[in-house]
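Let's start with one chain on its own, the form predicted alone, as structure tokens.
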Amino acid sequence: MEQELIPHLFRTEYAKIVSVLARHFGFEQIEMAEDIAGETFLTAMQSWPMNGTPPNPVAWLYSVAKNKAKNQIKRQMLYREKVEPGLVNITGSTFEHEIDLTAQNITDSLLQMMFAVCNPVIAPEGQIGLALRILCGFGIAEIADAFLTNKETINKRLFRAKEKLRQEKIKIEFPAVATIEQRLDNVLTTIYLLFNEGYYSVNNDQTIRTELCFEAIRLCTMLAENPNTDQPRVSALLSLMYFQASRLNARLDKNGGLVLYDEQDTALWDTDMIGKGGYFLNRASTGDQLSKYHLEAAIAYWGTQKTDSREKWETILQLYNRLLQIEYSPIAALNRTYALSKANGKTEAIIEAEKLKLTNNHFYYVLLGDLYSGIDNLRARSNLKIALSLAKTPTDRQIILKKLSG
């Protein structure tokens, strides 16, 4: 039980432990809060399997974490009486005061670190890295393949970043209400990346990793219920996920293999997610501001919609070009094409998807093969080979291999 209990205890407590010890002790000893959040869940992973789980394994972790930051900050005041007698300590004034892990307390310390970490002091790509590191507990190796480059320059980016952060006394608080609109932008992304790496990761030999999907969805919902950053963008983002979630159930089979969208068997289909993904899709309507979350939310609403009419895809077609219109991606243009060949035909898609080039990513393959199927089986195969020689996953080679096997 201990071996799938605390690795899920881990997702979800972590980053609350951090987040509470470090805006008790201050940014600048985030190390520290690390440190002891990674001992306690190190300290279960030792004593449950000999002792037996505790009744309340959350609340023996918050205490075990409490006792640790109290002998931690011993430690620290006897050094400095012993060491450097006429310092003043910096923490003596902390040990006076209880470290709070109740629920409110919780929730303030995650939604205040998110914004210390997505501060613009620091670059982009730090602000995320170190979000996913200490919000989402990722691996640095994870962190690293999400960026698409190496563990040495992850850890660099994030020593970068925490170094910045200190230099800047940046202290883990609520931003100024002028200042919510810039920094929430890198806070959603940092929530859309966790999202995907769950919904299809490339990077664990679980294809879907539905705890990632649930904590991105509850960090958003924590931004929903909050006035001072329950924006239509939140919204959007938060009606995005559930539409995706909802379709969870039905991605895999009773093998763990992944079934294509076409393929799933719809009565698995989550109809109350859908039904909350309409909710805050309605919610993110207010206002005049059209993000990519909204664009991208109205094309998973489509795609919960089980009828298979040109009016549907024709829909989802317009959406993706606005989409790309706001912001290009490869991976929106290769559906864009998809959707295309649902509206128009595959003759027309064929010639819009030969533009793309993306000849590094085994999708565009893969659609190739799919869109010359029936035209030019030939092709189809060259293609769908290609597309075998450079999948990343089992899960992706193996459904190559089917589509070439039919």
The other form holds:
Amino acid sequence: MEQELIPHLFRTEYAKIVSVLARHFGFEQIEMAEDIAGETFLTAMQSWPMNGTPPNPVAWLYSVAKNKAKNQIKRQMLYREKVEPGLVNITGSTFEHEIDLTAQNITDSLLQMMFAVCNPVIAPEGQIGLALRILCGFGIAEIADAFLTNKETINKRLFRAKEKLRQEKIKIEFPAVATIEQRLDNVLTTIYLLFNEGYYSVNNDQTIRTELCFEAIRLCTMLAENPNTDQPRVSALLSLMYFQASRLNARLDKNGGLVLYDEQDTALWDTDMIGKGGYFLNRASTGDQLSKYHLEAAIAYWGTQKTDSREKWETILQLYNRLLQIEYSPIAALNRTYALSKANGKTEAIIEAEKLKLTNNHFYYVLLGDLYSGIDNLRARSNLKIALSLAKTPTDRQIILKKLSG
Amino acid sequence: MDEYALIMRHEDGSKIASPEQMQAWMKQTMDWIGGIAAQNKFVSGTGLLFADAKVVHHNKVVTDGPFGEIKETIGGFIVVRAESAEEAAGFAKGCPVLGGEGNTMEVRRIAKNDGTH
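What's the form predicted in complex with the partner chain like, now that we've got the form predicted alone?
Full complex below, order starting with the chain above.
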């Protein structure tokens, strides 16, 4: 039983212990917090098989973590008394406090840790790596697997990210009211990147992909549950992720190959998640701020409706028109042009597509291939061939080859 | 890359068109703007309402308007990024207000706020 229980508890409790300890000791002591949390689980792995699983495993973990932290404090106090006597009075006060592992402090610490980690002073992949390690309790090997790289690279990446946060004297605290909007946007960006890392991952392992998506949803749920961060756009992002995640099982075939939207078995779409997406989209529809997440969630909602009416595509087109005004991205430009072809016809869409000039993007040539097919099949083929030469992954090449042979 | 204002000059559409026609123009305008935004050339857009419009004259007399006396009132403007005035004019050519006879688009480079021109 312990063999399954401990990894499960690690996922849920590691982040809490690290966040509470790091908040107590300060971010500069983050490694110590991680060590104490890690040792706590090591102790559990040694003790539980011999002495039996404690009646309340979580409480046991907290109390062991507390004791380890207390010992650490004692050692540091001793060090300071002997080596730095002048400093005892300054630091003594913070070190005397009891480690607070109450539910409220855990929630606050996790949220504050989220703000500390999702900070644009570090590169996006560093933010995602730290989020997975500290907030989601992923092991180094798991993160390396998710990014299809090795442990050494991830270790270096995390080390650099932590160094940077220390240099910038990042504190584990709630952002000031004046800056919370901006800081919350940063957090949402990282959560969305984490989700996309799972959803569009180069990794074919469905388990890893699904886990990344659900971790992103879990982190965003924490923001929605806290009154300080429960903004309409938080609900909008949650809605977007639920709508997208509802197709996770339908998107990949047994061999890990990508199944295109039109060919997906709708029976595999998760109706429970579609329902949650709808719930959070409603919840997002307050206030006067229309974020890109609102627009993307509305587009994703239409993605869960398999009808092919002109009205549907007209609505999607207008959503993309607005989304692109808020934030340009090549993928939104391509999707907008596809919606344009469905709403206004291929002729107009071809003219608009030729203006996009996304000439290093293989999806651009896939789109051109689709638009020209049935109108100018030679042109359609030549565009698909360019797409094939630019495609980077075997999955993408497979899809293009299928179109070429079709 | 400079920024250009594309200024729409046309009559108050609600005076001459049905709500359905207005809605069709609105869609065409949104598609036009969306097309520019899809090229990453859109900066901002400002619609100007005819309702409650006022003209303040040199003797500080305030009148309602500008209606009637001017056919080419400013209906709004969008700001785009363009390599040249010609490229900006190319964007303006797609604006649906040009479907109405007598309507025009004015293309003006926006002065940089750094003392250069």
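What you see is a predicted model, and the numbers here were worked out from it, not measured in a lab. Numbering follows the first chain given and starts at 1.
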So between these two forms, residue 135 and residue 12, one rigid part or not? yes
